[in-house]
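What follows is one chain in structure tokens, specifically the form predicted on its own.
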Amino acid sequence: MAPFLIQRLIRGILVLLAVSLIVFVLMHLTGDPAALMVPEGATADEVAEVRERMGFDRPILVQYVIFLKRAVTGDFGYSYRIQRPAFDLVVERIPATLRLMAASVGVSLAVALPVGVIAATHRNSLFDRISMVMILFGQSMPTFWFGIMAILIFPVRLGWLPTSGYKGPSYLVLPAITLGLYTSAVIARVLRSSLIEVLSRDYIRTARAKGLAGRQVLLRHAVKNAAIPVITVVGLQIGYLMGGSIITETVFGYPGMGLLAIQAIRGQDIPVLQSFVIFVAAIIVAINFLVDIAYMYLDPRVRYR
């Protein structure tokens, strides 16, 4: 187990290095960072002075090594817009985004698990067919469109929920449902397919032949073995939630990391954007690492080389 975990940890570090290199190069292809840091109307000499002071006149490889050394300590430079440490701005928004992601995952699992289990145990029934249609609808619907429709219906027409910002749990309802709708459809579809396959295995028939109740067979034998691909999908969907939070937070004006990233893109705030992308990549790598550990816990037969 230990060699496998060490190998996965090394791979995760290499992924973060690759992400940092790609982000660094792409951000510098957008233009001269020194020109973005000086006020409007600055002379060429003033821009050259800033470029020299910040080290932007050095070779790009040297700049990347300096950037990497600072990034390891959480130093991504200062925001061009606010003149505050870029990573601090991202850290301030982490709690809000984590609240939204936790609520979205809760919505996804609350919908996907019962729907997937019932659809699998009642295959080809009316419920199964209706749920498959709803799953297709949920996977096909753009997040931003559903968010806008939700705002027009519930806050504007019915006056039930707030439209934007965050001042309490009620402000999480619509963003969480909007963000969790797609992931719930994916998880339910995978759970249904996996559970149908597991229920046809020989050990399930043996358990039933021994006289175990249907609920015991389902919960103790079928669901646990069907959960392995579901955990994979849930881990992958964390990455989708991180990316989808950018759109969702923008639509609902939710003060999280996604909204900060959009503001950084509009203002060409390179340090903030770099710190956001690398931080999100680190979260996704960590989630994938935890998913690998969960594999070994759920199925001891799994052996990694």
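The shown structure was predicted, so the numbers you read here are calculated from the model rather than taken from an experiment. Numbering follows the first chain given and starts at 1. Only the largest set of C-alpha atoms that superpose within 1.5 Å between the two forms is called the rigid core. Compared with the form predicted in complex with its partner chain:
- When two forms of a protein are overlaid on their rigid core, residues whose CA moves 2 Å or more are considered shifted, and Gln263 is not one of them between the two forms.
- Once both forms are fitted on their core, a CA shift of 2 Å or more is seen for Gln63 between the two forms.
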Second form
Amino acid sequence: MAPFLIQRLIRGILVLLAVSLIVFVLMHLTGDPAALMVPEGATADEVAEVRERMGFDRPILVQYVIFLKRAVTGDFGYSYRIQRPAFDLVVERIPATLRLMAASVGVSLAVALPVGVIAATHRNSLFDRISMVMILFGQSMPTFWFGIMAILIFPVRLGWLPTSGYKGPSYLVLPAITLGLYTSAVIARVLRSSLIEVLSRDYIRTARAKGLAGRQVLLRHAVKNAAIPVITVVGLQIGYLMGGSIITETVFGYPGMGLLAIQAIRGQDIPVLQSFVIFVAAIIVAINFLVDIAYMYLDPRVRYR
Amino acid sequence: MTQSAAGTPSIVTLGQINQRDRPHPAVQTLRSLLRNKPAFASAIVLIVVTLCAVASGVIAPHDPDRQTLALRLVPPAWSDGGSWSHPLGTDALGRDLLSRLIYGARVSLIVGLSAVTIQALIGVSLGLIAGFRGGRLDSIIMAVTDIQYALPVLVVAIAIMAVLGPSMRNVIIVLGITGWVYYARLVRAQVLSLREQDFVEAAQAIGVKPGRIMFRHILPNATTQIIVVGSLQVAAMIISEASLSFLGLGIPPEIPSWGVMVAEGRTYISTGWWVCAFPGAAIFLTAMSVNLLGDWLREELDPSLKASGFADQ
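The form predicted in complex with its partner chain is what I want next, because the block you gave corresponds to the form predicted on its own; please supply it.
Zooming out: every chain and molecule, the one shown earlier first.
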């Protein structure tokens, strides 16, 4: 148990190191990083001052170590659109983005679990075929377009639900559905195929043979085992949700980290963008760690590996 | 089996049966495509999209960039105020939407196909090396795939595009270098199972060089799966490109592309829904056709999936 978790922890740290390296290299690819960290129209003296303060005149390896030290303490410099630490700006937006992600995972599970289970237990039925078509739709739909069309139909045409911003739970409905669309399709698809596979196993036949009710076999024996690949997929989808939340937040003007990042890019606000990328990586690593713990609970084999 | 004149069965080799009874493989594939209606419809959609991309200049009724401000936001031909000279209407600058859609097909196809080619080249090479060489090199490559898995492609792409700036070449590079992981894992797994097989051991025993074993004996056995993953990735890349372009981080606005068109149309959503609706529908339809055709291809190439009716895995 412990070795498994330690191994995952090391992997998580490696991921964060890799991301910090990417961010660091990107910063240097743009030319003079000091010039990027000062507001437009700064004097040469100001640039030189930043260069010295941030250590940009030192050897590149030393610079990376300095960068890492600063990153660990959350110091990415000041945003130069708003004169505040970039890190704080990102941190403020985290609850909003996590709320959106949680809502969309909720939507995905609420749709995908029943669809996956019914489709698998009634294979090749009309319901199964319709759900396969819906899954295909979900996987082929460009998120941003779906969001805009949802705005066109509901708030603009029908006058239901707000178009953008965030002032209460009703503002979360369309963004959560938009973001959860693809994930629902993926989860339903994996659950269906995994349940079909599990239902053909011998222990299911045994459970039925000893007279357990169909529902009991399904819930006690099949679904728990079929859940393992589903958990894996949910874990992998966290990355997608992070990327997708940038698009969804942009479409709906939802005040999360993604919208902040897009505004930062448009304003060439590199410190904010850096904090954002590092933060996203940290959140993904943390959530994946939780997924690994869920794994151990569901699959005893993992604990003794 | 055929009967000879004397009534005794004559000996027919397998090769002869193949030649006599089975049509050419291409004909078989075509027949199977005709039987599968969704896949057939997808093939037609993709042929139309490809034609649009290849012959945009011939097919498009207007110059996609010509602005006629007097004809701003003309609705599609079938609605009030529309005209057949602009079948799908015009955008906010009075440019013909249908012509822009036709030219936009180029970007989607070029970026989708090039990005997948780059991904496959990187992924297959690294997968072959990891599986075949093993040891420390394998651990390093697998650690890199782990890292890449943990990072959302879109976040990495956004960070890189923000620095490189929007251009078609940059989009292709970014999507190409972020999506190779699937191929690497797949090929590595194939190599690991294939290199234990008798035919590979036999080749090693008679002194065939490792490079030749990789490319002549192992890679051909993994091509089927590489093609299937690649075909499904084309759809994902078309959507990714459109998403980046929508965010202003992909194709620059001077080039007509479906993602940029949706972004431009978004502002006029309440006065001109068509500007945004048609390019998005084009992305959706193209991606769905690629996915459907990819699923069909998977069933076609992997006969074990055929029995189940659906590609389940």
